[in-house]
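Let's start with one chain on its own, the form predicted on its own, as structure tokens.
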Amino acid sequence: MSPALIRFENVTKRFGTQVVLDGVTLEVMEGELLVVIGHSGSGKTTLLRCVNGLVLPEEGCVLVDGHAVAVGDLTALRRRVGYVIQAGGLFPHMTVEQNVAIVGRATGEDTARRSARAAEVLATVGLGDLGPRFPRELSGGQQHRVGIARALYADPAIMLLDEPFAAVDPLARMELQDEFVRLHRQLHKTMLFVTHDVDEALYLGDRVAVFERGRLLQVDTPRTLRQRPASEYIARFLRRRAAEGTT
């Protein structure tokens, strides 16, 4: 089995009096696609942001490749971690190529290097000929692919994806999911993927972690979750959210 690249050790995070993460212990293995699912407010996005230091817990420890996030160099860490947010977060006044290469621009890479690397990652996500276009000229699905390409630009060891396909119509979402499965198989990146969509979680994940009110209830393969949910609550959650996704 691959070693754990990300470890959450008894992690607790509060915002005021609200406990958002409650003693979470979880491992993400090297090369694994781990999907985190739960209701709104269950702590999914907070968990994600603990990995790149955007959120630091009050208790417990988050380790990336054996190093504690809270005491490390966050700038160096974030260069190793790609981050994809909802709707891609593209800059409308920049071309697709400029959006993808913004990390290279920030680190002082020359124009030729930025252009070549942007073309490379755009080709990886199936958008090799769209570099000169602006975000407004793309479909919603294409914009999401650009967001993924930008996260891949620095060839990060880890990718964090916060509901990246949430605002896409159902057909485009299915196409993006298929493309994402292909991409993960090709690149073998360690990925932590947050979603509220049960079908998406069970389709994409090597394993799926179910959260509720900041607590990790179960983490297992999709097949085990379907066949042996750890509680009646999880069984109901999976059935209800899957049914909502079909309406």
The other form holds:
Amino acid sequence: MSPALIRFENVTKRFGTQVVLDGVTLEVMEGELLVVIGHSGSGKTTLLRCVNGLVLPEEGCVLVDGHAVAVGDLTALRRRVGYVIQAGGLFPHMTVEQNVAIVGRATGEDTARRSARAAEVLATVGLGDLGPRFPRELSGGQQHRVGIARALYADPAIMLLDEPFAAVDPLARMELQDEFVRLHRQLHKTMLFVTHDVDEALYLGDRVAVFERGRLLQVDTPRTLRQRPASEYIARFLRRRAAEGTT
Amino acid sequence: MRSTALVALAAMIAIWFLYGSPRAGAGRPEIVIASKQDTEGQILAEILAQLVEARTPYTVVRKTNFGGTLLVFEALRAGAVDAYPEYSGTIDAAILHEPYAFARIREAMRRRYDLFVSGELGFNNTYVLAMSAATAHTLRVAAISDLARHPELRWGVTPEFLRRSDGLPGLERAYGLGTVDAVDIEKSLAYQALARGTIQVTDAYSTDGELLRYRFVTLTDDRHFFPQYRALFLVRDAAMRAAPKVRGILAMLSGAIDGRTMTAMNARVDIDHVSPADVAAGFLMQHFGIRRAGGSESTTLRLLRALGRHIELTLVAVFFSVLIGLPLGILAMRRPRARQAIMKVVGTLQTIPSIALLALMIPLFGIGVLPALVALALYGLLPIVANTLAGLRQVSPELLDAAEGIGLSTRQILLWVQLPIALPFILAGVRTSAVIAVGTATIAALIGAGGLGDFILAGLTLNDPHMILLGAIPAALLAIAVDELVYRIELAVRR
Ligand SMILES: Nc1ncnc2c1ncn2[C@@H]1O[C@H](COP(=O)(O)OP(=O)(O)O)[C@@H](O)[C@H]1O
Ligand SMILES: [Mg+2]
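Now that the form predicted on its own has been shown, please provide the structure of the form predicted together with the partner chain.
Below: every chain and molecule of the assembly, starting with the one above.
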């Protein structure tokens, strides 16, 4: 197997007295798409935010490409790690191109270079000609693709995605998921993908990590999870959510 | 529509540059001649100003709307004003606290304040008692002591005169009048009542132009009870050294204006609504054969200057409000603990009445444009700080999370995300602040800052609605223009 690009070693995070991550140990392999699933409030987002240092754990440590995530140079780390959040998090006062190229602007690239690179990543997500538009002129699905394009801009080895498709209607979501699978195959990036949608998790993930109240219950391929759930709880969780379909 | 806004802005800036801050003629000494807001003071200041203009090469700057003795005296001491007309009695009572003797006043003012006291101009504007000519004639009353024979007369006096020890109570004692039959009454009403015969005696100032209108007679103060309010000019010694010809000018005026002449001039302004400048010109023509120098400004030019100064005050004040308010708003957003203190301070500033805030600036910054700018800038702070804070706080947490997660520095988040999104809010604050500044700047004339307030205040003093409107209408239009201008910028930013 290829080496781990992200490693959580016995990570514990508390907010006040509440334990949000409870001794989590987990590895994400190079080029792997690992999906994290769990109920709302189970700590998925917090886990993700440990990777780019938006959250710093009290115990244990998080290693990205062999280096511990620490208070030091988080900005540089974040520029090397793509980050996509639920609503897309697009800046409403900037054009699509400006949104996509913002990391380039932050690192001082010249405008010609930014504009060329933005066109490139926008083409990758199938939005070649939308650069001059403003986010509010785009459909929900298009906005999500812009969010992904922005994360791809600096060609990061790692991408973090926090329920990127949660707010889209089911049809558009399926389309986005298909495209995302294609994108992952094409770019072969290491991805940590958070969702609370079981179908999405089983469909997308190379492996799926199941969380409950800050604890990692099981991490396995979708097939293994279905066939050999580690507990009755997991079996029920997968069955029920899958039966309910997307919500 | 955008171009209309640009034209308005260009016009404002052009007027500011052309007329805003007067720049003194190269190397020529500049004399700042001031007065309080009263008619007589303005006429006297004009006389001096025009005489200096006619007979010396100096440039004259007029500041004739000071709110009171202490304001203009402080300005004189601070060097913001070079000369203004004053009364010996006021110098005794309000400034030196010593009894009157001309030589002593002159000596004391030089020693204590480095001020030169001009020779007396020739009239005494003190309290007098006035009666209708008919009553006085019938009762054979010519002097105050004659009133002792007529306890039946009804007196109507100003509230101030009724109570002051150098008013009625002292007078009764000095002349053995007993307790006269007196009621208190507003000055303007007193004259009407006297004319109609409802009252028979009232107090007045000896050079009040209204006395001529009603043809009242004034009674001789035969026991010299009332203090002397002899008119003269106070001049800074330093100004006299820089502009030595002023000494000769003051000598020309010494003893040149008697009580009758002054009363007539006051009447021309108060009753006939002739401008103090024209009345002064008439006096100089008659007494010295001086034709008004061509340099005397037309009303249009003066109005443009006032407008220019007003725009200058407004724009510069708003600029500083933004310069201070924006960082304060940002600080308030970032530091919840500092927030309360900041909002409290800028909120309190706004609750201070503008006239009081202006007055508070005087001990710190003196008189003129600087203290006015400081007061205006402070006064305009609240809308900018509050709107900056509100604008920054309504940036959604998701956006901030995205910005941080993408790897923007705190500074970049502020400059690229928070401020641009808050910009329409901030501009709305600037708009409010600018409109406040235009309004408050009209009051700044009280501390010698100039602007359209000069016209409004002069109009109020001279009871001249035309002049009030001459200042008020451009001020209102300016407020509307500024409001519209910033609003257009706001719209352009929102798109
Ligand atoms: N900044 C924070 N301060 C306090 N509590 C937080 C914070 N972030 C998350 N939590 C709490 O931690 C728990 C896990 O949150 P989160 O990681 O967002 O879960 P999930 O993404 O799985 O829904 C929740 O109970 C949430 O209220
Ligand atoms: Mg979450």
